[in-house]
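Next up: just one chain, as structure tokens, the form predicted alone.
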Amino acid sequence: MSVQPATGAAGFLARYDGLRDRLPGDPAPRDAAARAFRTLGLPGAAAGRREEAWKYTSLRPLADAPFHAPLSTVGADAAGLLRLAPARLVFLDGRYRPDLSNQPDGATFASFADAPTFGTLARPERDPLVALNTMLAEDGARIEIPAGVDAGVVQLASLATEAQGRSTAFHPRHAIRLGAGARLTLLETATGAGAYLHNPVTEIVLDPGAVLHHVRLADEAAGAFHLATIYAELAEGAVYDGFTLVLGARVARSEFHVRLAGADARAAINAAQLLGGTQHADVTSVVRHDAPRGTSRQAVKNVLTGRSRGVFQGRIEVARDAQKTDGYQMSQALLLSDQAEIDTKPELEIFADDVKCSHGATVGALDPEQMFYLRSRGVPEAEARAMLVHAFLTDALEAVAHEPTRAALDAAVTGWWERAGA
């Protein structure tokens, strides 16, 4: 007689006991980490608990699923993997793949497993997906470019195999760092067949004036949970420029933390979510404003088929001694289905009295007089509806800088309508 696997966090808790002993690096933290997962568990897999920055995102699906170890071999095929970058550091189910990656040059790298260190920007005590990643953590990328390098261009792929029928999981655990004048712009994209969680972890540090253009497209598996949870902590005269496109998954979360510890330093966390049937995607973000004179953006655009359901909580922390804060968040959404939902939660809190800080937000359908104008003009319907979300979502597409990254995306927008039918 089979015994099946446990599930939800019980099951979670049970791979960790086994694998304890075999997993890298100090057990302290995961032991730490695993007493915290026990206490919060999955958000919304419990009956009558609620968490508040899981308001509109449960993860109850997610607790239904029995996971196993992935099945992926050294000979694996990687085909579909996408890529963009000569430089390119790839994951197969979460393990690093030097046979097909590309170390970057002007950069040092190590994976996770052979330096297994724990950052101190996460916060598994708190976060339960954090705690998880923490727990199980077996590989990632650790990539720090020294002072005043420009290291170009570089791709951090995942991709996901085909499992024959059983749910994996992985939970990478990366870190970036940029020394003092440093450039990069990190391209990470997320792609996959079958059904599995990916629950990677970041963690970036940028030391003054370092510049970081942080693009990450999520195009995975129908079947698929990917829950992403990002740390960025800035310092003087540094940015972040971050852009996230998801696509795929039937359960998404980008979650974003930043803070600005040093003065001038800004921060952008632009978004786009095309969603059809029945996924929930979700961008979650607290930006912490500890110095003066920082600049945040946050521009979140969603564009909604079927039943599915966007998400955006965006929040903005201004400390006393931030004085000149220019903070701003705007949520947009384009719902293409009377079944189509759009949540949003801006939340504003301000301690110091010489800011700047906004937030709003606009939720509306294709404009039927824009549409008559394209019909009455001989494009059909289709094409004119296609042509309307492309205009939607070009500004937010222009918001990224290099050029050959920025072509992908937009095929890959094209590529999703296409299959969407909308």
Second form
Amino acid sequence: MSVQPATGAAGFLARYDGLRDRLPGDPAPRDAAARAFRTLGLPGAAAGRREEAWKYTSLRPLADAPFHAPLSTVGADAAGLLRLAPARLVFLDGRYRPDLSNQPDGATFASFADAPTFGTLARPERDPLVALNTMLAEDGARIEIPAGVDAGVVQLASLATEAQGRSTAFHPRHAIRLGAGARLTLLETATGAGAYLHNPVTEIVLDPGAVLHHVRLADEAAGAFHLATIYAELAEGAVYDGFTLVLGARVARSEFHVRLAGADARAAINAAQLLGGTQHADVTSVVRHDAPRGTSRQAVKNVLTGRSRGVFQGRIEVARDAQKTDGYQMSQALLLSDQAEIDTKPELEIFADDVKCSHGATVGALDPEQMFYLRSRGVPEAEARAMLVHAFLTDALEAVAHEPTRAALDAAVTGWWERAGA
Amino acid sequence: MLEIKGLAASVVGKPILRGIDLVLPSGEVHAIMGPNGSGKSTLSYVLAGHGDYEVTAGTVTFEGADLLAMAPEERAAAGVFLAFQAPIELPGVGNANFLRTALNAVRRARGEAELDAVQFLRLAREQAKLLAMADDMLKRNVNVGFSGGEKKRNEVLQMAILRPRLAILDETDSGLDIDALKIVADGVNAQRRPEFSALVITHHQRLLERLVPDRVHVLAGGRIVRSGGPELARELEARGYAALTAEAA
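Can I get the form predicted together with its partner chain as well, since the one above is the form predicted alone?
Then the entire complex follows, led off by the chain already shown.
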């Protein structure tokens, strides 16, 4: 006899109570996270509560959905797995699968299940989904690149399998550390089938001069919730170069907390979201400049069809000592339907006096003169629209240096357009 | 091949064309001259199928088909080409990709085999060279950062690649220096063949010295007020539109 699990925050807390003694690692941080989660709840789920960080995104649909714990992925079908790089760490329903993985050269790897320590960057006491993750994390990837090593490209793949024929929730906990001068292109892919919650937390530490290119492709199933929180801390001269492409999921949120702790660090948090139907996707970022001469760039593009809704909330904080900071934030939206909606909220909080910070936003439809020009040359209307949508994304995609990755992103955009566009 | 009868058209409710009659036989080049605001560009947009222009009366027949019933891309496939007076910039669209997509769309619609990347580049480089265009113009985004002259040459390049049966050149000579003018005129002359015709909209006699028209029409107030041979262009140059349109009125 199966019992329908409790839903919402109560369901997750009940699950923690049942699982507590079997979860890996020290229970103290988990207990603290559970207390925080009990207080914070799921954003938007409790009536009357409204947090600024969740102004445009409600997790009420998540609160109403029952989730089961993934029991076992043995025998699960990995057919839907994207294979974009030879070095590959594969997680099915949140569990590490060594049989499907090829460990990277030049990097040390351990699964969270085997080395269950929490990092110091995540803030479960403030961020409800991070509390949820900390409470229930069972597995994840811990990748360390020694100083001076170029570890090339590593794919971190998440695949939700629908192996049990019911909704599952998984909360991977990833930790990435690059030693001084080390380099890595980390390619994260998130795909799957069915209805599920993928709630990863990633903590990234970049030592002086380290360079991380972090490309994320979130192409989850139409019934999925993709709620990712990424923390990064950059030492002197370190570079975090992030690009996220969101196409799937019923509700997606990519939340970044990036701190430029050392001088001359550079951060890019770029994203593109392609949405249709009733999809909702949110990019939220907090970039904190704590040291001089830091540079941050954020360009978020939304292409919205149907009744979809895109959100970009970006905050730049500049501490008193972070003189000569150069921060820039841009939101561009292409609305292909009257019922689509974009919400953009830039915030600047500046305590230094010699800084350059700016933001901008554009919202528009396809340009009818450009459409006519293409059609007058014989390009059929649907193809002309596809060309202009692709053109809108060109500069974002071209910034991805790794060729197979860029090709995969291009293919994802084309596939999305064939499903959602025309 | 092109027959315009009693064509009237408006833009946002304002009548611009007030009854145009024009026959352009195959193999001929006709010039359309006229003062600003006489409806020359409106005529070219109506023939190409721009959605902002509403046809309120008249017919346009192109090789026996009702041109006005066709979508812009169908007109292009049928062989109509408009060289824009102000070519549109397409940021994020590479010129070579644009040209190849257009050519293959037109070839597909005509039931011809598409060109692969290698075949296309050979053709494009050859045509670009004839127009004295730098190789990198194929790599750049369509018209983005092009000078006025480069944009006009790019229009002629598109025409050379698409090989239309009817080319409408809307002030393709404006903003060109003498050398560029010669290149553009040579580009159009290279298209001349029995099944090609062109409607050349211009303000200036100097283009028509190199691109000699079979007929010249003077458009004023949304009507053709006078038609004649190439000598009419020289007369216009000497006497101005005012004298001619006054006589016609």
